[in-house]
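Take a look at this single chain in structure tokens; it is the form predicted alone.
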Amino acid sequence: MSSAEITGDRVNPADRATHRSAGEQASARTIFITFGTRPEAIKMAPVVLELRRRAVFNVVTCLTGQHREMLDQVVEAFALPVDYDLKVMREQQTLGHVTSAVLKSIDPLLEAERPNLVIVHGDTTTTFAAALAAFYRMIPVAHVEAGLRTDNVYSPYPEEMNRRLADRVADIFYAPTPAAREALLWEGVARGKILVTGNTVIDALVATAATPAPPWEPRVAAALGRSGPKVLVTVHRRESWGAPMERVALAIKRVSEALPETTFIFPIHLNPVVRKTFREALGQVTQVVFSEPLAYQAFVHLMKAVDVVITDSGGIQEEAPTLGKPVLVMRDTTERPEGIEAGTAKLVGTNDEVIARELLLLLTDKREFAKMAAAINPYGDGHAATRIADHLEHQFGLREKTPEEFSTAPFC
């Protein structure tokens, strides 16, 4: 669904529950799900689609539009139904604007829909504001991807605080890994409120990677056709703006000079700060190929096609290892330490000398490359959404316990 097709606050209201009988619709539990950014939509798509598949749930989806074009690509790719579009995005928007706009816009929807549960995901400003809106209405909140921590509230910023605040008002915690569960337990969350599910992004990735590769745009096709190693680059985080991004660019220059046969493929974020920094620093480096942000299917197949990924993204730290691609994480901290410990990713910070050294090592040392490429991904098996849906059926008293241990007291 493109933004042009979303014309009002209510989108396709007749689309919901048309596959159910009147009796099923009357007895179904209403689940209100919000997402506002491309990563959220990717990670929530498997959950939305799995819950909609089950007649016992009436799923209401709310798109906040915290991001726009890149988000719409994912909505279209997964054919995600959208019941409401808040369209909160503004040029040069502030965190305060996004928070207040989402909170103000969601509240009347919660009053009208009266859901039995609100599901939020991860660590965006949409996540925090939607969870707070649900709390104000005394509606239970389930947090998908709960428990990730860096223990530095300004790294990543504002995501670390967003996820902590969402966890403070949540009632159910879907932790992607045992380590995330332990972080929640350490903070005082009752063990019975936590279910380790794996990360839903692996569900989305596995399904997408099994599809045929789409036609590449000409610049990407030409880059993939070059001889020599290929490196995928993504950088966008707010705390990377300025000097850190400049150092990342310098590291790419260093490697391109040391290994001129290397090609860097860089789908560049739409943020003007990111674009200006990298285009000015790398625009004349022939080994760097910029492209517009890719649709999710194309991006997954690009990850499959390259040799190494360097990124400051959280989700890519989980996705790329599933495809056997070593990841260098260009951040000083990560809320995903499991990949570092497993050896699928390496935390290299934003020092240009360190980034260049570690990337050159992967590109020239076959043993070092193989060690990271063959490491076991700790982030899931592609069945997280099924576990979440099964658990919610149990929570609402709609099924007996499954082999997965459900110890949370039902709230129906």
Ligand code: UDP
Contents of the next structure:
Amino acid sequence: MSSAEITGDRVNPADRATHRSAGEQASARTIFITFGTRPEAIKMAPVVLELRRRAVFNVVTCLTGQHREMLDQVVEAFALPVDYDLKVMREQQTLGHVTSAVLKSIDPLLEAERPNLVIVHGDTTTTFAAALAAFYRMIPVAHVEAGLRTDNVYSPYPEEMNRRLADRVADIFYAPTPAAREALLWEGVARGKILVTGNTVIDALVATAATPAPPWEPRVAAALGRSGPKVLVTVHRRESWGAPMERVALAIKRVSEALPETTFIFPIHLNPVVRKTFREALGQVTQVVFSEPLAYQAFVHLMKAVDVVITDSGGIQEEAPTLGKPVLVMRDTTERPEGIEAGTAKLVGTNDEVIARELLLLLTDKREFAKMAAAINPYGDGHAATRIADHLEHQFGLREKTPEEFSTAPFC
Ligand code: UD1
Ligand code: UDP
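Mind pulling up the form predicted in complex with the ligand next to the form predicted alone we just looked at?
What follows is the whole complex; the chain from before opens it.
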């Protein structure tokens, strides 16, 4: 790795100066926002854009580049400004590589920028390493999507530990739901440090779903043009590599044999382990249509167009209920119980018989389908980013009126 890669390329040096005057620039509080993977970028986009609209903040964005193509798709979709890009991704990278590369690369940027606050999102290795880097520099950390928990540190792996560790480091906790706040309180986080905001993914989703559907790529268009039910599939979690993913593939095969008119649309993650498993197992199944990862706008409209979603994704578990799409969650645990409690999502594990049985039930039993297809909104109202920005203005002493819920003690 060259030293330029370690310290991070300054991508967009002119951009920050253009949207505010020199006076504003000098007095603005510097907020350093970091993200590295597709879902973090989608969920941080509303926050970055909202904070940049407010002249009191000097927003510095730092991509870790834990993902590349999948991250760039989101940066382009939301026209996100990028100040630094650490470019840490390697083919089939290890967790140790990502953690150490992010930690090492961010530190000189924090030293140079001297931000008043670092904001991290969610539970990736980027999240944990960036939070730790800020702690080492004694810079306060705000954690967006704080407080999600399962009771098993290996499920999801390594995300459950990443978010617990990030929350040990954080000073401000933006909990997406009341349940996430309860988990933080239970762990001893002071009530005044937590604000329930809704999940910022709903901000991104609501805005994107309101735009017209983009032209489909030819494979997806052909798949949607077939008759019969459509099932959207995504799978990528590390704890499912190997046998669990093979069982997911077997379940899809079983359903395609039992209900041959079903079409599975599978935008496949760029992780080589995932691609190899599913291409080998399902490459010959004519009902399965693979595509490359879709741009966010196309993916949102695809979710709207299909009948059922089967996934191990965190973000899709949050988006599908808002769109009224039944979701089978192919994991043993979930940190997002709200969709399950509301009846839109069902936790089905990675047993092929169970997945096939539950999917066949949904595809053949109209009452069962109708029960799960109600649109609900347990994850947010589309205004999470505004709440976060208002709250930060208050934290920095820049907002006169103090809404009751902003009881967090000012930290700077
Ligand atoms: C990561 C996150 C996971 C998140 C997921 C979202 C960790 C440990 N995992 O998992 O929490 O749910 O992102 O998708 O933080 N690759 C590319 N191009 C890309 C992206 C990935 O080629 O744009 C390939 C590379 O070979 C890379 C591999 O995928 O080494 C794995 O990427 P990594 O970020 O380590 O793990 P994910 O499984 O994507
Ligand atoms: N997504 C996308 N294109 C795709 C698949 C997913 O834009 O081809 C979006 C999806 O709408 C959701 C996010 O990516 O917002 C979920 O990412 P992923 O499943 O990779 O990660 P997780 O949410 O599990 O961390």
